[in-house]
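The chain that follows stands alone, in the form predicted on its own, written as structure tokens.
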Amino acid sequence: MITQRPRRLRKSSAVLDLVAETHLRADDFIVPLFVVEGTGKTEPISSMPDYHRHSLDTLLQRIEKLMNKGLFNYVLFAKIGDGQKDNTGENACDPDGLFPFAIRKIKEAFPEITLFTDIALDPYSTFGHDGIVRDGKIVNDETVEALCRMSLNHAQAGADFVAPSDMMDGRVGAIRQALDRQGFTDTGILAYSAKYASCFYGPFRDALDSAPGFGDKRSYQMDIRNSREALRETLLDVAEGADMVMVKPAGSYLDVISKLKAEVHVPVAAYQVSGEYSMIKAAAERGWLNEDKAIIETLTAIKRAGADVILTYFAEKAMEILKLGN
């Protein structure tokens, strides 16, 4: 006679909800935002259906709409014009540039939100790399100096967290020291600690026009074949002062999320990246899968693996599907 019947805990939706181990909440999500120069712009991103770049005026409207739906956490990226790109990173440190100007205006309009800002040189680089290029190589220490200046620029503008996404060695400690020396002890660091040299970033690079102009990023982003290296990178970032750490991409690296969650004692974030977004959108458009179910299943898997925070382009849609917020 069967005495163990696990199906008793699956007998109804009410019971399933009662015993569910993983729940998605509005506070789990950070919404990526793309800002561009100009006014009145809402530009579609061809490789990211239903996602847009915004000029600051329409971006503020967009944030207000998202806040009304219960979303209060954002990460900001800037699309920089070709005329402002070089191989020095100087424009990334300009206090009057698009990025810090947008930070100031967003925080003035919505002081209650938490704003993370991308720290990397690729949007500002004529080479499309995350660092300064010398003789065909991405130089580490000179890049870190520029990243420190960029971080100070964002902190002065009002960023709550700077988020170095470059994967240069030692940059978290250097940024922490630079912020503290200037009195920005409350500005946090979300470190892209385990950022893999993934093929899933293509649509994002379209959004910012930041694809590498030569070679690839494997000399600084992580080898997709490694997981122990992710733990080493993350522990170094925590030791250097990271307040939060991140795995990127999320979907193909659930094992890494789980490993880091078990080993570190700071919040673990995971980025459901543009390629993951676009794959679901493309398959749904062709009728190959149910978009709503795919969104919730993938986000639940990321949280179940151990992510405390999820950066996702599906945040607004997930809120609607789950009937969260207002």
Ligand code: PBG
The other form holds:
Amino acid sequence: MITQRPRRLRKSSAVLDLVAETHLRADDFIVPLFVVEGTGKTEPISSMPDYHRHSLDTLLQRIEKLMNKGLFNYVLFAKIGDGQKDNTGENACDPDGLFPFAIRKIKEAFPEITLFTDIALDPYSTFGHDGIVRDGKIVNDETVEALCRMSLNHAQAGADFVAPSDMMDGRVGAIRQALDRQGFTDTGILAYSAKYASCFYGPFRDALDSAPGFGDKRSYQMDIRNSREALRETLLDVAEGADMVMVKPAGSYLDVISKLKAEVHVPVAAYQVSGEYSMIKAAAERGWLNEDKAIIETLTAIKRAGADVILTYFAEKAMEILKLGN
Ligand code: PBG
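Okay, that one was the form predicted on its own. Can I see the form predicted in complex with the ligand too?
Okay, now the whole complex, with that chain kicking things off.
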């Protein structure tokens, strides 16, 4: 005699919905945005089908459209010209640079949105590394000083949260102090805490033209083989003052997301990165996967693992599929 029949709870869509443990909502998402110099530009990114880099004017139009759909959280990245790159990332600290200019204009136009800004030197670096290079090595403390100046530059322009993605030691505490000293006590820090040295960032590096010129990022990003180290990195960031922490990439690191969720008491974000996006797009283009279902399944898994916040290039699409928002 079978007495336990879990299938009763899968009897109809109504019952399935009633007992579902995980629900995606508009408020889960942070939408990544890429800004470039110029006007009237909506540039395709070859390795990220249907995703674009925008000049400020078309970016503002894009944000307005996304806001009308119910998306209010954004993370901004800037692509600057090769001529503006150097080893120390001076342009990242220039108050008249593209990035702070875009932050100012976006917050002026849409004060109600939350704007996160990426803090790392790679898009500004002739070497394509997140830090300053000396004798072929990425130097920590000098980089942290540059990251503090970059963070102040973004805070002054109106960033709500700075998001250090560089994985240098001690940068969260140093950035917190630098912000506080200048009176930016309300500017938050979303720390990329468990950021792995992953191959899944490939398409993003095309988007920003920021691939490392030599070597790889394994001397600062985390070893893909480790998970206790993720906890160590994250606890350090929390102790140093991070308001939120992040696991990145998301889909291949669900174990890390759930581990951090159980151990820390700040919101845990997860970044479904460019390669995770492009894998689904590529398989769907070939008719090998149902794109909509793959989007919802991967995002649901990330949330089920424990993510409180999800950074994803699929935010708009997910809203459409789930008929969320307006
Ligand atoms: C910059 C940065 C990267 C990503 C976010 N911030 C690239 C890298 O570390 O090489 C990756 C995002 C993505 O792949 O979607 N440090």
